[in-house]
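Let's start with one chain on its own, the form predicted alone, as structure tokens.
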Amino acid sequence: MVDFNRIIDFFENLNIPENMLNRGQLVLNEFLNPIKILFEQRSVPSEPWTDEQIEFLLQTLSNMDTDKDKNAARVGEREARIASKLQLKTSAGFCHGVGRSGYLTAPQPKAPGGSIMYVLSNYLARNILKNFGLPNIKDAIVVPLCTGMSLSLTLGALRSNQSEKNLNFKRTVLVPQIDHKSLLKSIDLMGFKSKIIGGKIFGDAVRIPIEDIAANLDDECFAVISVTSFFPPREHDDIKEISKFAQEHNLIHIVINAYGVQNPEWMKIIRSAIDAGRVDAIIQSTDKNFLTPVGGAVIASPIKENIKKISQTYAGRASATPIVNFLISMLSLGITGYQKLIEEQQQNREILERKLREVAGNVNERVLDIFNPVAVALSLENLKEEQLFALGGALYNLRVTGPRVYNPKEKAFGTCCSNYITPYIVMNAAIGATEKDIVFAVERFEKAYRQIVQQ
């Protein structure tokens, strides 16, 4: 077997000067050293890796899986057989996936390399959250599920806690109003009932007071949801008080932190809630926070046993692709790269608000007074109903994606309350967006606004 750290030993008797061999070994060792450190420390690297280093790691690990064994006699019904070599690329070579039926983090006998890859990814998931705001979590897991499906999995896993106390009849989840269909569907999927506590308007902002949540508690409730990141006018929940409430009434408490990892203020709120009361799990999207393709989430908990239960509740073997995508992001960004992205996000959020305030002054509108460290909402009170409808299409035609236009005469869904009367547009300065994105979007918004008004 070749020891790449001493590869020059194989060429000592050839006509290659020793100083040249040593120079080559030095370069090779520097290429391989980050992989050695990753195996030893199992944490997100301080500095980003090169694509070549990431590819080398993935190819090395995937070559440990049994589908790469040319001498194997593969007679099972699931042997990672593929129709095209293109599928090796899309899965990074991990065709066997991860886990075993009924236990997501269990080592897979046919995938030693995939098992190592998954263990490393989960270590890195815990490490990145600890580094960026949640030092008081105990464990984390990457799952090949969106945020909503991750909520279903988590509710199903932690719901079993109730059976220990013979409370199987409890099926209701307290939900401070979250106008997002995927989260509501995720509760329905498990056969549970959502008890929605409506939002109230405080100035421009929509909030759900803890008193209203407490007033809706009854004997059917076994869990409560809280949320950090959401679209204006909805502000984050009072998660610290909800955690105290959950602890007092023995309720499972799950925090939906969909795109909250990118903001230190939201993470601080969760950290305080963990210290103050009960938080069973925190769910965050991999694509919204870590710049991966859609399809993954990180579930974290200050209770290690909860992550084990969630892992054991997953039905079947899982696709490795969303996990690989998360691992690639962590290695390609590193701690310094992710910190830079967060700083850029904060700067872009300031630019977005400043630019929108300038436009608001020009068209006699106003920036709504709502706390949200990612998004900004601007009133559209001078537009008629048909103009509100036209604005979204005009922006799309101007190649601006992402804004949300709210027309109070059309529907209330999205505001998280029943009587929000101010029409508005929401624009985001989320992680990964560039200053160019922000500037162009605001300029094109003003252009579209003026065009609609002049028609």
Second form
There are 4 protein chains.
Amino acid sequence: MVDFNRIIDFFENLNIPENMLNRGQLVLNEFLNPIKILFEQRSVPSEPWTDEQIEFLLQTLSNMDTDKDKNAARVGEREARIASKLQLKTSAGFCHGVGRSGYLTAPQPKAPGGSIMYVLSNYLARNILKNFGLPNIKDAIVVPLCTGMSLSLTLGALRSNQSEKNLNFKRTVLVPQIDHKSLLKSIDLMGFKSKIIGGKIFGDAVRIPIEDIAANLDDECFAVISVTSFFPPREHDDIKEISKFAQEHNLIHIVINAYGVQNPEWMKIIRSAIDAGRVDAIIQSTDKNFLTPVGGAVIASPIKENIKKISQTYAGRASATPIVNFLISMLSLGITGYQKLIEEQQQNREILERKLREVAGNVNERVLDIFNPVAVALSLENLKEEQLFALGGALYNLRVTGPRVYNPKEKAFGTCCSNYITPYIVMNAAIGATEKDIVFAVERFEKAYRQIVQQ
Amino acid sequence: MVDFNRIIDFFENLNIPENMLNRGQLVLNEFLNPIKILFEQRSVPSEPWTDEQIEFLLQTLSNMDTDKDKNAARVGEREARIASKLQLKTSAGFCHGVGRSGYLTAPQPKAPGGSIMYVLSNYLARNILKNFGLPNIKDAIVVPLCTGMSLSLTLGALRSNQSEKNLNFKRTVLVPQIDHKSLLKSIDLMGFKSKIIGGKIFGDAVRIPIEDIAANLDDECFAVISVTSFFPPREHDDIKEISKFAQEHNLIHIVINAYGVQNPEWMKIIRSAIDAGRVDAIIQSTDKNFLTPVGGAVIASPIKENIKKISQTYAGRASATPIVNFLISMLSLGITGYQKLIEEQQQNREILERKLREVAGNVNERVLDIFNPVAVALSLENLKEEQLFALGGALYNLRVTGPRVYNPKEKAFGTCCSNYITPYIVMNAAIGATEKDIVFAVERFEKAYRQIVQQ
Amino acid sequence: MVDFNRIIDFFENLNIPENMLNRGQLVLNEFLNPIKILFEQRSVPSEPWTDEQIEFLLQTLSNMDTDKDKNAARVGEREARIASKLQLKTSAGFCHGVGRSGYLTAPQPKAPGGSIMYVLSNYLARNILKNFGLPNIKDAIVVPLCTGMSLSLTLGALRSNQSEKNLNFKRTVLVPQIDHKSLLKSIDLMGFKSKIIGGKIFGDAVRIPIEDIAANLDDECFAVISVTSFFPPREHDDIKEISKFAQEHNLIHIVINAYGVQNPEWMKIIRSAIDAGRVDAIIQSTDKNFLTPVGGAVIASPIKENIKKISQTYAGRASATPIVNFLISMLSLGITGYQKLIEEQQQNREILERKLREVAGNVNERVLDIFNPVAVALSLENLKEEQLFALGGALYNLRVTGPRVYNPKEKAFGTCCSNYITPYIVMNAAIGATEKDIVFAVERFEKAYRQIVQQ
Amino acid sequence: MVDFNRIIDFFENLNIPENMLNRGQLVLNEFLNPIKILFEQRSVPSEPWTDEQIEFLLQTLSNMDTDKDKNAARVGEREARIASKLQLKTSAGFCHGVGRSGYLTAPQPKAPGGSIMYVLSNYLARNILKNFGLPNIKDAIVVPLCTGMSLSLTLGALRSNQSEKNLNFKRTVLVPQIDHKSLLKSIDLMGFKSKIIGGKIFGDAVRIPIEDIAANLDDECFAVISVTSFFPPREHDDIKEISKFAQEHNLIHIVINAYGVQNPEWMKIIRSAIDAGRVDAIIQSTDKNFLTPVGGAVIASPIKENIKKISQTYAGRASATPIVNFLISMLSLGITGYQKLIEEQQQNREILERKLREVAGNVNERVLDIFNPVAVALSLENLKEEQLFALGGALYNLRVTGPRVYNPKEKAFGTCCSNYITPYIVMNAAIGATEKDIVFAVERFEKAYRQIVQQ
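Next block: the form predicted in complex with a further copy of the same chain, after the form predicted alone:
What follows is the entire complex, opening with the chain shown before.
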């Protein structure tokens, strides 16, 4: 077979000067070398790859799958046959998906290349988390599911950590109030009951004291959820204390770290929690943290066995695309690129707060005093109910996407407590946002605010 | 904005003759016209689209999503930002995925184009099933999950059809023996108990009599599963009788039609079952039936409300790719293309049986007498245990993918009963397979068989 | 660097079974192996490559060019910098084009990969012609120019075959009448004079007797042109006699074989001519013969030195795309594919004649008796002048592209003689056309003919 | 047909809220609107387009060509049939190429879309030159040929400006010494004689005084060439004086502006020359000026008729790709982008000079005093002959591409005069280069220089 290391050997008598061929080989080597390093080190590359390099890797691996074998005779009922070549693009060539007989990471005999791709992706998932704040995890897996469904899967998998005889008894999950439909639904879906511990107001912030959580513990409880990243006024949980509490009472403890990887402080909180007590799994979105299209999550754990269980619990094969998307992000960013994104996020967060403080000064509102390294909340106390409603629509029309205007008097859900009285708007300076996003959003907000007030 | 219907109006004074421009407009219209018909009729096109037409549609729709809006100011935590342009290919541009707050088909305000794409896909899902054997379904949904996880989701969603007070009591699903790990796991995952009714041997075939199913009913049962497509010796269930039984005893009845759409006879069985009793949902794989990459399923129901519940039960957003893959298959095949695939499947099935009968005659084995419009089973009674084992390896080395060699004495799982004694091999002439696949597989099988016998 | 021959060595401890890895390597090898064979044999592959294989080759080679070298410091005025990644597609990555300092095939130090690509393409050009009728050529080159400009280039290059002192004297090219604007223009462009020898009518056919050509020879003549493929009523030249005549009188002899490679009979005529006398160059279109987009030609010669001169005459670098297009055609067709196309052409030519004879019988016209293995001409004697004009328009509206309706009374140019009186229509069953093209064209012609007659 | 302006009309009853649909239409409009502006204004867009927008335009236009018409019956010998879909990429779908019967800009009846594409490209060519320094040109054409072949074509076309009777007499072109092989070869190719007027040394610079050019005029001369951009020590010509001289003596005057568009000073020189006397054509490379892959040139003229002649002189059709590449560059850069590139070039030129002056100070060499807004030359007087030779090799190994090391004692060609004694190195800060290119090149040069001196 052609040896790409010595491809120029083939061209010796083509009247192309040797130094020119050597140069060609050198450039080709630079192109291919990161692939070798990836295979050897199985870690996120330090520098970004080009799209061409990524495509080359994906093409090479996907051409190991048996659906590419012209000489195969296929007499299975599922052979990764496709109707259109466009589907080679949407699947990056991994038409067999991932998983086997309901075991996500099991090698798929018809897809050696796809199997390698998935194993590598999981290595990178573990590696990126270890690099950015969680050196104390033991394993991680990329799943083709969003955060909510990942919580379902994780609960389903780890439930068996409980002794079998308890299975029929303990069906309750302790949830420090998280006003997020998908998460609540994910508990529901599994037939579990959420026991929600209401949030309390501390100044502007909403927190759920560990004492309140503890007070809600009963014999039906087998698990507790905690969160890092969330929308103000809800702050992150005191995960370290919850971790100790979980250990003490033998509860499964799952941390929802939806978009928390982007922030070292949130990651530090989790790290400490792992060290201090019991954390069974940490779930993070691939799109919110790693800039993939929607559809994947990384589930990590300080307990290797937990990841294996989660992998084995998935019932069937799955689309390879969410995995490939994660892999593409890791390769196209590299450690350097991700570090840079984190730094930009921090700068943008500062800009967002500064700009909002300026506006606050101008219009006699105030920036709420809530810890959140991504989002900032501004009071909207001068606006009446109908004005608050109008503000949302006005921002939509001004093409500001993602701000949340809340009027707790109208709807408490979202504040994570029952008695929050200050109306507010939340904006995020999330990873991947640009300074332009922030500046324009605040400008348009001020414009909309003033118009509404003047009407 | 440019009006593509009259694009030539722009070029009137470019010294290009009018009849030439008219011709250009005509050709362009032919290219674009199928898009109009799709939007108006919302049904699978009668003729195949070209890849270029499909890409044009996907590009147009995905360019309605807000992540493409250069003038937007994005301050949400999730804005479909991507790390690499390659991810536009893997997502077909639908970076926001599908779903909202755990409601799969809910329009996503940040993704008007993605929302339209999904609605259209669901229309086509319903339409293809109505066209190919299930005119009596009321709705269908494409889900970004394989058959197994789709069963979990469906069970989770329809469980609430039971009265709420029963939720904590009834946790058992009746399963006429299906030796398929993913399906069993999908019931497990939800915390349900599978009550398996063992298969019985009728000549060569394995069936589960309705009387046996009925005899296993107890107060804990809330659902029953039935299957069409499965591997010999297991035949399809008597779904009509199960349907009546389900209606009588108020059981949820889910039909696993994994790769059954390809065959009119299996589809007819389901149609009759719907008419005769209770069918809550029918689940079919998109890859096994519609030649997509692995990762999606179509769930259909004669009860519109059921599909809505299933859509609302999913916890979060999901990757759009499995949906897009289904859409691509529908557009690139068209009704004509799918009809042709079905006919080819039937011809290939005949060839497979004929060829295997020839081999059987040659080597003193026999084709087992089992109804299955996709697969054929051949006895391997002349082979000893170690020879059976060797046969599997030999076929793998000869690049025959998908045959299943069973030795019931070694492992009963797979025969769907406890006392099957004939060793056998199963081959499929599934949709999308070519005559070449069939012929080569049988030839290589005969070769391998003879070598093993002679050694 | 990663060794793709042993890529699986990297994955030994990934928990993927060895036989699965071996299988992956095997499939990958099948994918890559044709590349090795191409490099070793430098001939058109016997079997077609897939698009993915072609892209892999192009990607590998183009990644040897220095514009891909991230660590280069570029301080030339021309460094193949591009404004958009789309230009990587249109150039297949060969942004440096081909050629150096006005020597087309000179290796370009900044483009080792592009240089290899071009050398390989020229090998394939020579090989395809040797395989399909011209074993007696010595060299060939693919030029990024169409037939006409290729003739200009060839005339410019070979003129220097004349002794230098004659350069200023001999400026006339003998042209057996060829009513084709581009060819005449190509002689004009070079500042030469065409001495056209008028065609004569032989039955239905138009030929130029060698005696007439010989009679026109004068001291100013330094070259003679001959043609194979042309439109009826003009038949191919008696190239063997022209070849002898050229040798005898020391004339440069260039054969225009515009779309003649597709037909073994035309190729045989050239082969005999090479053996019998003097042929300096044979020019064939890449798009008309090898199904590339418009823009290239293959120039072949039985004299190696001639090809070198042509290569050295081109003034500057050129777009690599026409070369790449030829390479893609060769790899995607293979010898087998090209042979098949030739056979289909012959069948379609028969169908065309049969169908036109039927129509002729129906409408009292006749198929003209002219040798042409691609085209067929039908008389239009029953049509009046305005009806002939209307016929052309009618066919255009019926979307028949490519037929030529001639009324010699109105315009002699095109008949290659001065006194052709029969009006006629010419249709081609050219390589790459489908039976559907032929059948529909004849049907629509009959329809249009009848309507016009009846009006 | 579907009206993209009101695409949302189709989706009114899909349960997608109206404001969401409106938003989708708005985003789509933003995507499509630049196409409308392009069609209306036929000028380089002020802002860059995205790749997706460019692809959308190309796809729309190429889908007007008849080879995309499924219902056509094709019976021509050339119907833009292609062997592989990959060729749709390399041709951007314009498989018919450009041109008709040897008239480049003639509309091609089989390619309405391709014809529109070419007309638009020529509008943009004229527009970009008018915007960046040549408001006094009247027309321009993009040709699928590099600078050298473009000169051949232009000389061939404009020769007929001479009275016909002179055709056989005047065959000499005046060439103020330009040591560039392709250009000299392009004159040769056409059968013309270059009368080279040797360069003279003025300080460090080499110039050709107008008096010397005038002194060489004889009756055989029919044309004169002048240059702007060239390598030091050769400076640009005194084009204004040559222009007056050409007018006075009725000479065709062609300006080689190979990579001069990037610099306003060079462009100003041409503008003045046009106003002051006679300029027949100005030729500029598309790759050197506009960052396309190699293979195209823009020929402009203050005389509309000249461009028409050039278009009509080309003998046959040509590849559309060089035209498409120019169009892609124009759309992806926009006026703003090109302006920015020009400014960066100027900054990089300053950095290059400053850095080289530093090195010069360090190693006791000097920056030569030569006007050139792109390149800088540094003396290499301390190096011996073999060291000069070694320097070139060393830089190649250090991956510095594009520097020219000259030793006039060894080879005068390149200095544009016969008696230049200073050895030197030339580096360019050309358009599209980055500061990194410049800085690294100078650093590596200093490193190589020092090593060589020390050895």
